[in-house]
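Only one chain is shown below, in structure tokens, and it's the form predicted on its own.
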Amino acid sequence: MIANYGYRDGSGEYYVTIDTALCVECVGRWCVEACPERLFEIEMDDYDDEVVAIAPTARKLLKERCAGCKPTGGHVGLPCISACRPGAISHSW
């Protein structure tokens, strides 16, 4: 399942997408520790598997909360994406 966390406003779309089929196979959950803003948390999905999700309190603040790692241009190697060994995490902006 593809889970999208985030929002759309007048300035754009700000979503973090997590492929839970890939996430469920990860044993380290390295993205949780890699995020300096602590946006990721572990939760149970509909199939009783542990997967990573964006914390509910952060879902409407992604543009601001991710800004430290993701300036408006020239970003490479985001900590959460680099830490995600299965490649389950992507950003829409």
Second form
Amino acid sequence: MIANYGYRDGSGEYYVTIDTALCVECVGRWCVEACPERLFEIEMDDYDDEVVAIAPTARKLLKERCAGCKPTGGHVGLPCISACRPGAISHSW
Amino acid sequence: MTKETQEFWRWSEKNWRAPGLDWRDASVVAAGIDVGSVSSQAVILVDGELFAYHSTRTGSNSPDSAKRTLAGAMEGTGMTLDDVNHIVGTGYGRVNVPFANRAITEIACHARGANFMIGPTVRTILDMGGQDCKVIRCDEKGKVQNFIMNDKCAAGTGRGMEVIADTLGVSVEDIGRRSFEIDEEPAPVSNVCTVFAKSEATALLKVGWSINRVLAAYCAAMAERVAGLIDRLGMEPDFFITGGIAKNAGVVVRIERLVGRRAVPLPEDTNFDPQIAGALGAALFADALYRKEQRVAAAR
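Could I see the form predicted in complex with the partner chain next, after the form predicted on its own?
So here's everything in the complex, that chain up top.
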């Protein structure tokens, strides 16, 4: 399943996309530890697969919570995307 | 009721029961309860067949709303909570359904409900809820493949439409029809924010717009907002709209114009209601989960 967490507001679109089919096979779940804001969490989805999701409390705050990892925060690559070996994570902005 | 005290936002609550179907003959009775931000629905299935449903307004207390809507669906059937084998809660209040065996997201439930209502050809579902909007892509079995939602603000949602109904003094159920009683389609209003919609609507009336023209502009703005979500996820036919706004032709037709495709209508020979899709999906999950439990128990 392709899960798009986030929102669109007057300033733009802020979605973190997770391909949860790739999470099912992932043994490390490295994204959970890599995110300095602890936005990723492991959950059981509606079809009883253990996948990674964005924490519900963060879904409406992605623009602010992810800001520190964007290029202006001094990062070259996003820690979550770099850590995700299956390549399941992408950002819309 | 005077014009000043009339509740223009109030939509019709609904109660339906299958004629000639007796739950006492069934081997599995399953229920789905969708506690949404604005409305709550309960659906009861007997042996996988639609038996009864009830739709009501969500109150300030989610467990009470869940109890009230399930009681509404059971009313006059002689059925009690003890007669239901399995219950699944869904919607934003799903974790607050006190008697549910499991909570499942409304994303999965709307996809499954739409698949049951229309059939395996449905691939894209637009759920226009009370305070959010979702686009869901699913497979031929109604399993979610891809989804996107916008629940950061209530703009372009059912609650927004209720506010416009009250502001303009037009029954929420007449908005769709009246939005077409215009000479020329106006540009969408610039702001669908539920808070600012009131001031924008009154400002347009002041400069001479008719009420119907304002309604058309507001419906067009709502359609534009959700069409953006559909664009982002991509559209695969068949396309079906669920949620209360699915009953508002003023928004539905304008969405169809923007996406260039007609939404699949409900078959005329059914008693489905697009507003019960989430609860129906939850009831289908409940039915399947109970049967799975029974199989596992029998195999032990």
